[in-house]
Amino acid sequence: MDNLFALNIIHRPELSPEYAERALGGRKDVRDESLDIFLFQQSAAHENGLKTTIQITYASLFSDKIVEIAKEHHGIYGDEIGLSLLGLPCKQFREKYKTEDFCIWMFDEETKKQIVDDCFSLFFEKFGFYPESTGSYFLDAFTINYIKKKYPSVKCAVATCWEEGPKAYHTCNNSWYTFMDGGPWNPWIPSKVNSHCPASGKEDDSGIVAIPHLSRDLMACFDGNGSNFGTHPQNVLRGMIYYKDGDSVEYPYLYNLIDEYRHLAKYNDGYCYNMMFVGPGWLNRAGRWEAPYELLAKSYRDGMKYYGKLKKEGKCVDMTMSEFADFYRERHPDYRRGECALWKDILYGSDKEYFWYADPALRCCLDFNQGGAMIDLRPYIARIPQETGIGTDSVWDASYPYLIQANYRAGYFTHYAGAGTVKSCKVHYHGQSADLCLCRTMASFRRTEGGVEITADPVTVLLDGLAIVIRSVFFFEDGTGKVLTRREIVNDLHGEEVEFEEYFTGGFGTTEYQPDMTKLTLGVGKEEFPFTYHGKKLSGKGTAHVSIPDVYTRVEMGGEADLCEVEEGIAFSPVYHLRASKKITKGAFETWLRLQREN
């Protein structure tokens, strides 16, 4: 089936609703209302001919009524009964584990195993079988590997919440210690080593298919607070992205966002995915601070109505989580094949355009509002063996480290020249220079043998009266960690010589603050020097490279260059620079960037 739009609708009944347990102490009226909300959500789906996955929480397993409802809906509607590792806080949990913590990835390893066994055994006691799906806001590799070994029936899990890093922290008044930034935005098969990384092959396959906690706007969420931009209708209300039409309230952005996900079939061999996962806490009778209950309920019904309409028109296939896992594995036999999204601005009406790419070797974002500049880069090929939780070096930060991140570590537009992490190209002629970061353009997509090719519309750079028309082409080799870049001169320069300087300005980390860089080694060819914050440069023939032990990564840049160069930053500007340059009068300048794992 071409252009297959796969949909997961996930509901979780919570007797201790999200955020309410600590604030309201598990009051009976809150529990009753939460059950009513779950039934409302189920009804909204079923009325539109849609089946759901019911993710039973630990607290809800103590309710015979919820267990009975789940069995009934499984029998009547074909809903899947799964097990959520969210919704842990309740009287029974606190008494058993003597803690106020509730995020499974933040516990020590032994407690993680205890909680998993506790939840799964209680689930089996209530239903007589083990679930085929589970999930949390984040599941680390340790927990996924343990679940799959002990409970092999599990084939699908909610495993991360896309771009929940410092931006989410800041918009929660610096109180939301759940950093899990840097993973895929779409379904993937997690690596056994790090759950953010897509598996590189069968030996690295954790045995499950992972889905994100929410389907988010791949531009607005990356640039701003993700809690405002998702196919979770209450996120759209929180972002105030709606308008009044008489007595009615309309939110075309919600439908545009769903349609943008449908559009991704164009870049992924005719397949696209979306999910809706809304906890009952978002639909309580008191309303949220963003909207009254009536609007919350209307938006939820309308969202389900739109999915139902797409299904009736043959444009959407609703699946349970385990059904989707089977479908995904059948559709993705090649582990190395990259997941792609050429994402346009659907919120502000601009011509801004991002290209997202993820495969087992890297995750990357190109910004065509900046000429195709690379503004995010994560070295999945490093398979960083990250541990998270109490007793580890990273209690709460589960993010996958970046090498480039233009929002946390600036980009081209920074008050201190050259301080921001970004990959782009400078053009030099007669002592004047221009950076392609200043050239807005749009792009086209083409899948080719072994990868994908992104071609930017030509841009014109004017230097000392000379107009230079440049077309940039980017080729991502599936699963290799290699990105090829070609800067083509489109017009006739009548013999005038211009210099192209491809550059990579990098850092590493998971927040705005740069860890110590003195373990880095920079080099060109066989010559190297350790990073000392003194602004030292080295140039010559051969490949420019940097080794970053803290993130198990080696970055190399080379190609048809006359000269390659590396430069260390200073303490005020803690970055490193790789450069490759060439003078030409016509034709193209080709370079490559390669990521490798380095122990």
Second form
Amino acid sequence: MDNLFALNIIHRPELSPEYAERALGGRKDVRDESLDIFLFQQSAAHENGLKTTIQITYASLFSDKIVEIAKEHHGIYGDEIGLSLLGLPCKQFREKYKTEDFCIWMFDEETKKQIVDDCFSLFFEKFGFYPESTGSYFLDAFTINYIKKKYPSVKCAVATCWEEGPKAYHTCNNSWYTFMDGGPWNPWIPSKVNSHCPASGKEDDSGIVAIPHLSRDLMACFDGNGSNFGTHPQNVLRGMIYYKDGDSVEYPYLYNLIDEYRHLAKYNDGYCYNMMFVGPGWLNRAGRWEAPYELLAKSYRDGMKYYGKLKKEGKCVDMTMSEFADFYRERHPDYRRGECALWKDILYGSDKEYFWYADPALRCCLDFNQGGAMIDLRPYIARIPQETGIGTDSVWDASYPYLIQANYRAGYFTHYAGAGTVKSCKVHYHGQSADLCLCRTMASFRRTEGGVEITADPVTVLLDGLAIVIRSVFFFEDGTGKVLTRREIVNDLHGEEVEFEEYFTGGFGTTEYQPDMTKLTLGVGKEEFPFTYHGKKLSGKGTAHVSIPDVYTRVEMGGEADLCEVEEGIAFSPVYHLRASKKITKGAFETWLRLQREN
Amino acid sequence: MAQAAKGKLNFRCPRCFMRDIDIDMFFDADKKEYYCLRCNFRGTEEEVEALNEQVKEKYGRLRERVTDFGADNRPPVFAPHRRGEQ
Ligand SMILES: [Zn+2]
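Next up, the form predicted together with its partner chain, please; the one we just looked at was the form predicted alone.
Full assembly next; the chain just shown is listed first.
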């Protein structure tokens, strides 16, 4: 298949965008300014030959002018008229719902349904049809299922903002309650049970194609603030990722980022994707993030200009959201195939490389600057039946739980005692040990029968004078929740025996803080014990496993091991350990990690 | 003195920005300086702007354009970015 770079450009008119209202201090011309911003964004796209999806907000449905413009632009430019569940706040909304809340996933179930019905029926009244696309920063499974049942015309939705969670909260001085970590970075078909998880098949298909709210930098956003590193020109300004040349402000990073997304075609059968969705608040006349309006506007025009240039060169196909949904389904007939991204640093000047993988069973990140260590793992196979909003156990936290998150939970490096969450391998020889986390390398990608294989460039471990050259190979099996790891000895050890210890140090949760672990059960083979924070160990010939009822997950690790082991953490280091060890003189040590759903 | 107010461009605290916190500063008209509510930074607009330039030092590729993403196991190839070029 030919490479195809699909692009969605989305504009939402808001008549009282929250940022503008606050920035302008309730000045009277907020309404007119908002309309101007929308018109500016539309013309920036159209001037560059690009079509858009107009996501009408509840507030703007009360404006005949907006409705008229949307119809006109649909007729002239082929823009799609969709309906956003963002932009709820307005006089009518506040009077009716008696609330200052504005995030659809945070309302109670009845109110979610009422708001959806309100928005969709008013949309129908104004346009005479129901929309094919909708969205919010985050859409939970409950809301998607309700929308799809009641308004089956909907086939595409903005449904998450990638890795927006504790990091965004901290960046916003602990005031921004958008916790939605753990979803896919690129479009996916959401499961009916949990919208973060890609559907496993027809019966699990929610009926829509979900897209992220931004195309984000898969390395910069893992550690830094997501809202600085996306295909969103004003995010780039917010991150101060620009330099001045005379009177001009330049931001090559924006183009590098778009290009890196284009490069992902290499790992996804020639398909790659980008979206730009800049809300009007980012373009207000008062300026934002030290940037005057003129710079905000220039950066937006430049973004559109670059996409327009790619389109003219035949390197990009602009689509409306519903067109994209059809295209995506055509291009992804197999639900189980993993979305892949071998991501290189394009910003800081390191040679770091991550491999991101997402399929219906798991999402995972390997860090080749740490020898291919697993630094993030989400058990999608568990289909955790999360509910969010008032009246549930999780009013604002919609993140999908991790088992490993090396930044929230320490990873390789800890202070003084304990261990952080990471999966890696230790090598032992003559009483000395080394962890592959300290072996920096890069890797190559290959699609194989039923999965993908990532091969790290060999690294050298030096123990008691013996150089051991090791190549790590990782195999992700499409949609099964199984990851194979092979540690190959590449050089001749002249009969010396070394021990490989593959290990998985895990936790679970959505934030930096570990919830109580006493519901966990650890075991090797048929022997088991409950988690009590006493550092208890168990080893034997069978498979090492842990059951974590809080996240409906069972983790198993095994392979051609001499010995498997489990160990519970202590109060100071609330984690669990799974290990598989083998002594060899040559050849390879192969282990597998398997995630399963467990009630 | 009268209460402080937002500055003309919503200057964020450069010291807090360096630790990944976006927090708007307020302007003390009497002392003609911006100050942070959270950390102990205070400074003039010029001082803020100078620190904002320091902030960018972490972006080693700030002025570079990727010309080739190269082989999987090689870093991308970069060239100096030229004004106005995309
Ligand atoms: Zn500060």
